[in-house]
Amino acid sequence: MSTIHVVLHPKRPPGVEHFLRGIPDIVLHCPDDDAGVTRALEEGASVLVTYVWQDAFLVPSLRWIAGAGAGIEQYPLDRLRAHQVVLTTAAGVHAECVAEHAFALLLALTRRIGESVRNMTRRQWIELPGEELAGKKLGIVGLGRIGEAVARRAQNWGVSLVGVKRHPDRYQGCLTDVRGVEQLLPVCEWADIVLLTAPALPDRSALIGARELELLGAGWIVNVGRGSLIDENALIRALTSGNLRGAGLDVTATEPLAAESPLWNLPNVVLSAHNAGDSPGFGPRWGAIFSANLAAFSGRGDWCNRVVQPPGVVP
């Protein structure tokens, strides 16, 4: 097998790079910028492992994008099927971290933690009762894997559960009330919280919007999907307003979250800067997929989360 090289994105989740450096059959790549990237993939690199992209990538000696993150809505994908460029990703990989990173959200609101935080800086001693998850209607949008999680651990929390997803029918898993999207707003009525863990819709469109955020009045809503499904503006003027109790983003409609967003100095707000998804579990994990691929590339085995397969792909 001829040797393969692999660049690495500066921008990777935390384990990826001590993964990558275990592996005697790769040259690794670690350029510190994007055009370090574009120039080790010009030299006649095959392999790029990221979750960020950009089009001056895609070069002909590309072959395979090992993705570092679940979403896929970055990506070229007709493009990418049209240079026989292999897809894969990190689907899975995040699912139980997200899923905690969620309730830590969740509980960081209902429990009042992050107003608490504020007030810790100040020096401030404020009793801030908080509420009981108990007895709480929860809306989950969004059941994959990382969503199938938060369902499997919300069911200890004494919490009533609907679940929303695309492909109502197609759904096998732990709760016994699932919905198609067209029931969104029925069920943003009905809960207490929303949580979303869905991807991105393909026109980047907002899933959550003025109309949901007033069906789900003195609620809370949390992100753990992506930023583009909850339309920023109306979310500010709910939670400004007093109409929403609060919100948990880990995700923003721009990121980095621009530092004049309202959305830093909201009470009711708790931010993190998208890592819901790292820990250090994360390499070895990603690693079992990425070694199940690299043996695919090189025609030994099956390919793991493969997206884009285009046919006659040889390292």
Second form
Protein chains: 2
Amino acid sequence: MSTIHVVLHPKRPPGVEHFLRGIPDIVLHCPDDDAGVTRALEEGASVLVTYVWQDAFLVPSLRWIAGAGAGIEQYPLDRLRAHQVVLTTAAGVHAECVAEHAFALLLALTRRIGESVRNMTRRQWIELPGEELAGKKLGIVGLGRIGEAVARRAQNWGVSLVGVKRHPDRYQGCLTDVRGVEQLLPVCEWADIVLLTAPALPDRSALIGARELELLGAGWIVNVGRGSLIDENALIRALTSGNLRGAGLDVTATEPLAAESPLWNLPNVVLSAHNAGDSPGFGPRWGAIFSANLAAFSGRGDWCNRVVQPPGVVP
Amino acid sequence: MSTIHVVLHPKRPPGVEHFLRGIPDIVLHCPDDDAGVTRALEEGASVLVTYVWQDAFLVPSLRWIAGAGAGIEQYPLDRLRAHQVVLTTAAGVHAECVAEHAFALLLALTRRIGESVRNMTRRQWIELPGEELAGKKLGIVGLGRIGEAVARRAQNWGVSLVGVKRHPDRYQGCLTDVRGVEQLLPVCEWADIVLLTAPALPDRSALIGARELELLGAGWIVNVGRGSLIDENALIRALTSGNLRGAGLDVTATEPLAAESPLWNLPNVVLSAHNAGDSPGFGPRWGAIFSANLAAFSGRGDWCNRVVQPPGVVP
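Next block: the form predicted in complex with another copy of the chain, after the form predicted alone:
So here's everything in the complex, that chain up top.
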């Protein structure tokens, strides 16, 4: 086959570059910034590996965006379709890891690990009575592969579980109680913990605002989905002057989180820097999807995780 | 029945005092320090609620020590027996909570929550690629109620599990591979994670020393058992100049941990202050045991969690 030029965006998860460097059939370009990515594409590259999107990347030679992330909210899907550009994602690659990270954030809240680490920095041995998940009610909002991986892990923890999903009728998993999004308010009222694993809404509006947080009351919220899912001002109010007991956030409304945000310094907040999916397992698992799709791109085999396909192509 | 005078040691888990104040049949004494405890006992109290022991507490009127903790290493068991003092413990009361805390510490290591919180104190958004438990090998050392609660929670996490127990032939639980203590070295060599839930050895010697840590290699260790189980100097060496990737410790060799200990400041250590078992569930669960034993003490019903019984009493 003819040589395939692949441009790798400078922002990428660990393991992706290592994997791509091991593929003999491609020429890999690794520019240092967005302008370099555009230049490399303008020189005729047909494949872009990225989770960052700039409209300048949409050059005539671009045929396939191999997404390095699970989300698609950053891409102009209609324009990609019009330009006959295929978009694939890394959906599912992160699922097990993100589910573990969601538990890490949740248990850091209930067992007060964040406060314990702050005490470590002051060399202070202070007993911090925590809480138990056993007996609590957990609402999982979003039941894609990550939400299901959370639900599976929670099976033996003595926790009552309810899921929220756009199409509950299509659910096939381990939960016995799955509701539609229109039931979000009663689920917030029922739950001790709301755990968000959903993707961003198309218009990036918040699912969880002041009303939902008020109904959650003296509970905890964990977000490993997207920062836009929570009204961050309402969250800060609920954490500082409301009943909310804690928030574990891998994602924030803007990233990196602004230095002046009160979230950095609240003892009942545990933040990580959008790294819930980062693990040594990412590179090989992402690579398996990329390899399958590289074959499909070359006319052999089926696409995997294809979100956008050119018009007229049989799915 | 005659009025029972109960002395409550000033160090006690949350919820114990609240529970005792609600019992009509006892007179509760709450001194402020060890000397006050001794004085209250010398005035004729027959029951002591404590997890702290001083030999001065062994006065002639003492008949029953209602332990507020799970461990018994602090008590002079032979002398209690000789003085016909019953000792009961809170064993099992903490199990679910401590198991959750063990996961909180472990996930704080693999998902680098401790480092994330240290970054929070500097308002720094730094992506920290972590590790996954899925696919890892976990050795659980100690399979009492806490170890079993850990094993049960780990069932759906894609983790390989091996247990170590003094009497593997007596094991009845969810693990399929349980070894005797003589297999500790090969288990350390096999494992990615060693999680200690065992009680202190009678002579307070370490189970985990330099050799065990060397065999564990580039792994993680979590201790929710007793600080004496790990040779702390060997641990610090393995964390600073060896391969060990991290340690999650709710217990240390001396408590509180000395201000000059290097453990406070190691980024790959997460410490909590011996509070793994503290939760709002403790008081009511401990109270149920105390109530049963108060009845037994008054000649009605059977003892629960009795470790030491006077000689000649039919068990």
